[in-house]
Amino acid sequence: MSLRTTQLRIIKFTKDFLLATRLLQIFQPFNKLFGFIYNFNLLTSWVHKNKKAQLLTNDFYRPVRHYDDRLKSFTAIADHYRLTDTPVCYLEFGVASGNSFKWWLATCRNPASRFHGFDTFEGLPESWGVFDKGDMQSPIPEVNDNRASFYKGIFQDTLNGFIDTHRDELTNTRKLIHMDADLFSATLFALSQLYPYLNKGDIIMFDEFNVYDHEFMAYRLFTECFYVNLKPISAQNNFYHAAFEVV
């Protein structure tokens, strides 16, 4: 019997034994703690591996965060990639009051650019950290620009229909994707549905990237399971806001 065969038999026996005896369930009260340690260590390793990899602005480490400093990343990205006059397809997931949506709408002036905002506009569809389901509710923003459209509802109900009617735009226009959905489920769903339309040079931004069990976990599973190579290009507020280029 080969060594590999012996190893496989030991692994199978051990797994079946643990399933049958439920022995590891003595650790069940600590599941959340173990999950936190595992995922936070993955985040820590990723940040320290990539803290000097950015092409543009990066403020790591800073003791005090200022949310509006993400605009430094916005500006650096817009300038570096010359997005102000280039046609873009801007997709924002998690519009809320529309501050970032309006910033990009005002900055990207090309008349051929299109801006699409996705949100429930009725608050979070599930709890997130200290926020309860229904928190962060905002009405659909009022914008005076016919290049902008909004799609109300959870992404699982609205995104695929949008994709069906915008395939040419998604395929042939440089995409600027702003992930501000907060939730793991929403972030991973949106990324997975957009995967077939990602092109080299597209940009993906995360607004709560360093939340270890939500946007970071969605990023990690997406890049690992879909074999997507995302190059870090910008970060602000200790990687709360992080941006990547599809390479």
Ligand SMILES: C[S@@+](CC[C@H](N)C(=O)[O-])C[C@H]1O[C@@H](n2cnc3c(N)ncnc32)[C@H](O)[C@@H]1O
Contents of the next structure:
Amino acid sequence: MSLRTTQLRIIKFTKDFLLATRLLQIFQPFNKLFGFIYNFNLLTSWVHKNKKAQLLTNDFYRPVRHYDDRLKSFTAIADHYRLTDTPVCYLEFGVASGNSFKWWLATCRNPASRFHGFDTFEGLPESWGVFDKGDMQSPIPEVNDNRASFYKGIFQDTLNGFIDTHRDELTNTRKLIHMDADLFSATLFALSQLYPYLNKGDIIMFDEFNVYDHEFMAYRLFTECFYVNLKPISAQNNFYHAAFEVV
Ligand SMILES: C[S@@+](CC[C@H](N)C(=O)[O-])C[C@H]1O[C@@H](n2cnc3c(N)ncnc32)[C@H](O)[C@@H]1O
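For comparison with the form predicted alone, produce the structure of the form predicted in complex with the named molecule.
So here's everything in the complex, that chain up top.
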């Protein structure tokens, strides 16, 4: 019997034994802890691999978080990729009252640029950390710019209809995708639906990247499962905000 056959038999026996006896269920009360340790260690490894990268902005390590410093990253990206005057297809997932949406709308002045904001506008569809389902509810922002459109509902209901009617724009314009929905489910869903339209040079920003069991997990599973190569280009607040270019 070859070594590989022996290994396979041992693996099969162990797996069947654990399934039949349910032995590992004695650890069930610790599932969250084990999940935290495993997933946080993946985040830690990722950050330490990238912490010294020469990015457009990178403030690692800073002891205090200044949330508004994400604007430093926005500004650096807008300047570097000349988004202020070249056409861009801006897609924001998680708009709420429109703080970031309005910033990009005011900054990217090309008349051919388009801005698409997706949100339930009825708050989070599930709880996230200390936030409950329904938190962050906000009416659709009022903007006086006919380049902007909003799509109300969960992404799981609105995004595919949008894609059907915007294939040309999604294919032929540089996309700036802003993931600010906080949730693992929402982030992974949106990225996976946009996958067929990703082009080299598109930019993906994550507003809560270093939340180990939400946006980071969505980033990790998306890049691993879809074999997508994302190059870090900017980070603020110890990678709480992080931006990537599709390469
Ligand atoms: C942190 S807020 C967005 C903040 C905003 N970008 C800003 O800069 O002020 C997150 C938003 O994501 C939305 N959201 C989360 N999951 C969603 C989903 N699956 N479908 C639609 N909206 C979702 C919530 O309704 C919430 O308004």
